[in-house]
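Have a look below at one chain only, the form predicted alone, in structure tokens format.
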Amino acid sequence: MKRLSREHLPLARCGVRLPPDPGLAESLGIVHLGIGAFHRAHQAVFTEDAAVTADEPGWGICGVTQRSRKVVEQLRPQDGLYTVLERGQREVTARVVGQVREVLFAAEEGERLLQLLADPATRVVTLTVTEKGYRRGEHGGLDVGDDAIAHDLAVPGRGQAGSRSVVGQLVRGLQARRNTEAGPVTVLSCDNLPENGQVVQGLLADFCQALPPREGEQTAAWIAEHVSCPSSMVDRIVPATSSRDRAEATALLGVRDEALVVAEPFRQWVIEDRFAAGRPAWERAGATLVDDVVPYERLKLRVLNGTHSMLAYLGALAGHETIAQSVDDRDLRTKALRLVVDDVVPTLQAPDGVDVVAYAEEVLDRFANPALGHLTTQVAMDGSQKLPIRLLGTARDRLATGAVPESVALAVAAWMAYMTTGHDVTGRPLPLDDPLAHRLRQTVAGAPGDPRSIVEALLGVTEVFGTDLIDHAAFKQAITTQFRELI
């Protein structure tokens, strides 16, 4: 069967939504770092819809993959085209997206990346590199001891290609932009980090501070004057693509798509409207432009992401393969809703007009969509990076008022049990895919085998829990009680 491409696009069958006139996306205006499935199902779709609705060319996307050539091998032979298969509970639809016009592998095409970051036509740089891609240290700043960061700092001169870290790529690209007088640019994080714009701005400053003094000062001053880093909140469930998805997409399309992504129909994007050099008319595609993203961001991180992680660990331990199965487990759904009602609601100042409990019920209904097949083990990945953002902020806010966050304690205990047991109730292995996996295993192995000692040892992992939570006796006891019941 022929493969999806511009040449074979006419073969797509009736009922499949095709991309607009390629002229709308022909000129690049956005460089995206971290072109995984989520970006292709979310920001790229918003950008294409905005270009069509506003009839505004010039916002084509160059996607940059950080880890391997896989995405390049998927997209480049297809002229950047790919399908988004939307799985609702009752209907499946397909659209072909054409907004991605170029794809790079940063490790092999650093010169081209540097050229694009220094190009005046590039006015927005977006990021979806996951929490661990920012290479933050224990206290949230840049980890200058990280191997990739240390390599990027050691590269002599300005505007050098070959940076291994996202922050290094950004700073070297901004140096090249300064040298060529290419003008201002916006760096927009779309990752699940609280106040992600401020995080990015701080990491850029940290990198500059670690450079030789004169170089660092000049670069930092230029960034402060010419670069804006707004915050944003993104929401769409994008599970891993399965062989079943590929077969169904082929039947719908009539051509083979190696870059297929799957998503739920729902999508949301809230963006701080603070851009240095213009932006697509994303509001014309349904995005919400606001002065302050924080209320939306905190609502989503603590309700949606917090319950997502809780359901992943509890569900995986109970033998559920998907999040939908976890939500269908009445006991687990009740526990997820209790997390929101008992612990999250007292810590939130919700956006105007938002009922937090109703929002949580809607989130759980979305999770319950069996057509998505979102794996519990996929959501369970990178727990050491996710827990501080999704759950521990809620815990600290509750503890500050004198309350013991029992539901957060259950979610933390579930993470600990998932990691330490290594299997579910049926004996099925549970993978530990985490950047701190070795450290966590060593911590557990070095502790006496009783639940209290294991909990105490893990709470001492400061990269996850900081230095404060281990001192809260009631919270520690609540985690220990739940952990004992789960293992």
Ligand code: CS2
The other form holds:
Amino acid sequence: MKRLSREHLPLARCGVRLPPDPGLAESLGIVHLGIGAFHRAHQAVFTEDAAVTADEPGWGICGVTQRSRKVVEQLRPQDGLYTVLERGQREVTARVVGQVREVLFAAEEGERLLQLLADPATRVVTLTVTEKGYRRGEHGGLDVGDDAIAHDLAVPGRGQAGSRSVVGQLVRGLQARRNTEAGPVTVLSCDNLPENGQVVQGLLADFCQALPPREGEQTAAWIAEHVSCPSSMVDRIVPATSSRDRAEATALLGVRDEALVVAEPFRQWVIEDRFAAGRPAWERAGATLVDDVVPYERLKLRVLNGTHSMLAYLGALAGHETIAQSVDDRDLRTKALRLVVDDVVPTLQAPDGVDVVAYAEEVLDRFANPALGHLTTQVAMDGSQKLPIRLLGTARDRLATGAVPESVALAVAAWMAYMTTGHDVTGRPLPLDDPLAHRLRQTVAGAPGDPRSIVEALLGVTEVFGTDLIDHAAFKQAITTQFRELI
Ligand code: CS2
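Complement to the form predicted alone: the form predicted in complex with the named molecule:
Below is the whole assembly, all chains and molecules, this chain first.
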């Protein structure tokens, strides 16, 4: 079976959309850090649609992978081509995307990355590096004690290649841009973080602050004048690609695609329209350009991602392998809706005209799509990074009004039970895939065995719960009561 490439495209057949003319993405305009499945199913699709509808070349994407060469080996032999297998409830379609023109592995190709970040043709840098990729400390600023950050601060000279962290790569690239007078650029985060543009801006400033004074001041001043960091909210469910997906795609396409991604039909992108050097006509591809993203992102993070995490932990503990099975469980669907109605709605200023409960029902219907095969354990990953963003902001807002967020307490208790028991009701092991896994396991192991002590010990993990939540006795009691039920 031939492998997908410009030479071996799928036969034009129903249900398969071929990539546009390669000339449309010939020249690079975007560097994307974190070219995982989500980027390939979301921003790259929006960017290609924008290029086609606006007939606007010059927005080809160079994707940069951080962790390993795997994505390079998946995409480079395919001329950057890959398929998005779109799984609706009743039909499957396939679309071959051609907007990614180059792929780099940062750890081995740092010089090329630096060159591209300093290239005047690069006008937008986008990020999907997941919550942990920003290497933030417990107070939200840059964790200068992080090994990769410490390494990158020590990289000799300015604009040097070899940075291991995303923030280091950005600052060294912006220094190289300054040194070559390559002009303004926009850095656009597309991660599930509140006010992600401000987060990036702050991290760049923190890194400059930690540089030798003169170098840091010059770099920070240049960034302040030439770099825009707008926020954006992204939404598309992109489950991990399975062997079943690959087999189905091969049969549909008639070629083998090693970079296949799977996604739901729905996609949304709300972007703060503040760009220093222009942008693709993303609105021509269905994106929403706004002045203020906050209402959209808070709605999505607290309703969609908050219920997603609740259903992931409660569902996994109940023996449900997929999110669809969890949301088919009437009891769990009701609990997810209660989280929205009782705890989230009172904390939201939803975008004009949005009915939050109706939005929540639509989200749960999207979760219920059995064709996606979205695993509860995939959504359960990185809970220490996700809970503060998706659930604990809601908790703090409710506690500030004197209310006890019982549904948030249930979701937190479910995370704690997922971590503490390590298996579901059938005895199936539940993986703890989390950057703080060791710290969390040690915390549980060091606590006395009773539920109250375990909850108390975990609430003491300040990287997750800060220093305030442990002092809310009623919230702690609500978590303990639910935790005792779940273990
Ligand atoms: C999910 C998100 O894995 C997870 O944590 O909650 O990836 C979710 O699928 C997306 O944010 C949906 O837009």
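Positions refer to the first chain, counted from 1. So that the term is clear: the rigid core is the largest set of C-alpha atoms that superpose within 1.5 Å between two forms. This structure is a prediction, so every number in the text was calculated from the model and none was measured.
- Remark: with the core as the superposition reference, the CA shift of Leu11 between the two forms reaches 2 Å or more.
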